[in-house]
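So this first bit is one chain, no partners, the form predicted on its own, shown in structure tokens.
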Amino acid sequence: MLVALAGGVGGAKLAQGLMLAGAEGSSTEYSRTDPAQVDPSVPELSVVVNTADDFEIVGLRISPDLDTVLYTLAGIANPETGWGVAGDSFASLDMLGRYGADTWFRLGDRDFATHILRTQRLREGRTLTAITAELAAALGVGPRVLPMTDDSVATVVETPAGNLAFQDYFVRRHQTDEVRGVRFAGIESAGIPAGVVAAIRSADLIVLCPSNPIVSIGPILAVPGMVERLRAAAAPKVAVSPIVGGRALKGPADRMLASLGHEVSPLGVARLYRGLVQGMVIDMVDADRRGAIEELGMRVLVTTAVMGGPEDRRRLAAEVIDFGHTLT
């Protein structure tokens, strides 16, 4: 069984790809994990994913992230933005900028009816868990799509210009912002949801995937007792280098660990997941930084580490799937 952290959109690529791989199998023995151990409700996916991202406009809660990775686990993100509904519409965002509304956060008409119906479950006292299963199902997606707490956890962006909602940062200010710190408000009084609990514990690979490592993966990590969780399993753990020649696949990880004084380079970002994981996955261009990372005591796969559609995808997770049972 897999598990898989994830945020954005290169998380939520290799979700994919780790979806597709799985189905058809690597050529290496899938499940390692003694049987007595391993939770048969738990699928051979689950997604644990970041939701500190996840905040409310025109009344709604948005779930970013989540989103994200649900659309393309379901074969209907758009390709050209990696989020959101292919094809979608926005006539329900036009009418809202009519009214005079603040439309800076693009949201598609069939985007708005995940988000509609998320807030009326929650309202109705659901758990994010259960809303996400639900969606999920709909959507067909057969892995889980777990958040990482049912709890409210909110990035929030120390700059020059004060302390930002990461969506703000993000998206209203296009990241221009130099970044001087990151906090998780919220995070302290967050809790595991047994879901997570559970894939943790049934995993035989734990996969970090080339998301942000600050405020993609890090608030995953930053849920009280997540690291201990995953220290704690038996299985590999296997981290993705979401920098690929001095610079981030997407967003602006690069920018970040470099305002924060990491070097911006898979060794940056191997020493952050140092103590944590076992192996790191590098892009070939990066390939002098072999060593370095080895010198952390973590093994190295060097390969192609940029994804492209579905089967370059599914390629570079089975290649991560195989490198991870090596390291047990």
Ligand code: FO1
Contents of the next structure:
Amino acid sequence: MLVALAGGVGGAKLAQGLMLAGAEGSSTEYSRTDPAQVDPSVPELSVVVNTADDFEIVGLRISPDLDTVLYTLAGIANPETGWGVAGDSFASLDMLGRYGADTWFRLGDRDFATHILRTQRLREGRTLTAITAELAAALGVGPRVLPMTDDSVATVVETPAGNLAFQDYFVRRHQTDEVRGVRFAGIESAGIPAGVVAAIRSADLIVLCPSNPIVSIGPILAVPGMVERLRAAAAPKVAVSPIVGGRALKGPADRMLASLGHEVSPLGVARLYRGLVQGMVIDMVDADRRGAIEELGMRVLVTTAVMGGPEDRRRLAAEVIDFGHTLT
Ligand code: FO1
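Switch from the form predicted on its own to the form predicted together with the named molecule and print that structure.
All chains and molecules follow, beginning with the one already shown.
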């Protein structure tokens, strides 16, 4: 069983690659267990997803990273943005705009259905884990998609303009504010769902996807007990750098790292994951950072870490899996 920790678009791309690489088997089979012992009803891949970006708008609960992972694994994500549903229309949002409601968060008509159902199920008292499983099954998603917690956690971005809710900072204000600090409100009382505990325990490889280390992987690692459980797991842990050539593959990770005093390079990311992962996957343009990362006690795979379409995602995932299995 392979476990991936993921945020939004970058994480979803590698998760799709891991799904495709696993489905093909060959030299990149996830499980080193005797195939005869493998229970086919247990998914080979579990993706633990950040939920600290979640928020409410027009009365609906939105879980952007969960949906990005679900839509990507289902093959229905918008290929231009990476989030939302491909070919979606915006008639509902336009109508909301006519009523004077907020429209800065671009919710498509098909996407709305996900939020309506999730909100209804939450009101019925179901957990986010159960609801996500229901959505995944309906969309034909094979891997298990697991929220990092069923409890409410919200990223707060501290800026010169004051404390901003994450989507205010990210979407409404276009990530233009200087980030002075980040905190995760509610994290102290967040629990780890049983499915996440079980996935980590039975993992034979754990992959930290190329998502923002501060606001995507950061909240997952901040859930009380998560780092301890990851450390205690027998599986090797490998991280893929979201920083390539001094720039974030997507989003504000580069500016965020800089303003919080971290080096904007795979070395800066590796320092954040020190003591947790045994291996880092970095892009060829950053090959000069290899020695410094190895000095942190990690092994390094230098490859093409930028992902294009599904075949490219599968290629990187297969390399990550092969590299991961060489780590102890
Ligand atoms: N990101 C944007 O930059 N602008 C949007 O209008 C937007 C809408 C949106 C709707 C549904 C959804 O699931 C995601 C959406 N995102 C949008 C992406 C999302 O806010 C970010 O990618 C994540 O929160 C960061 O990982």
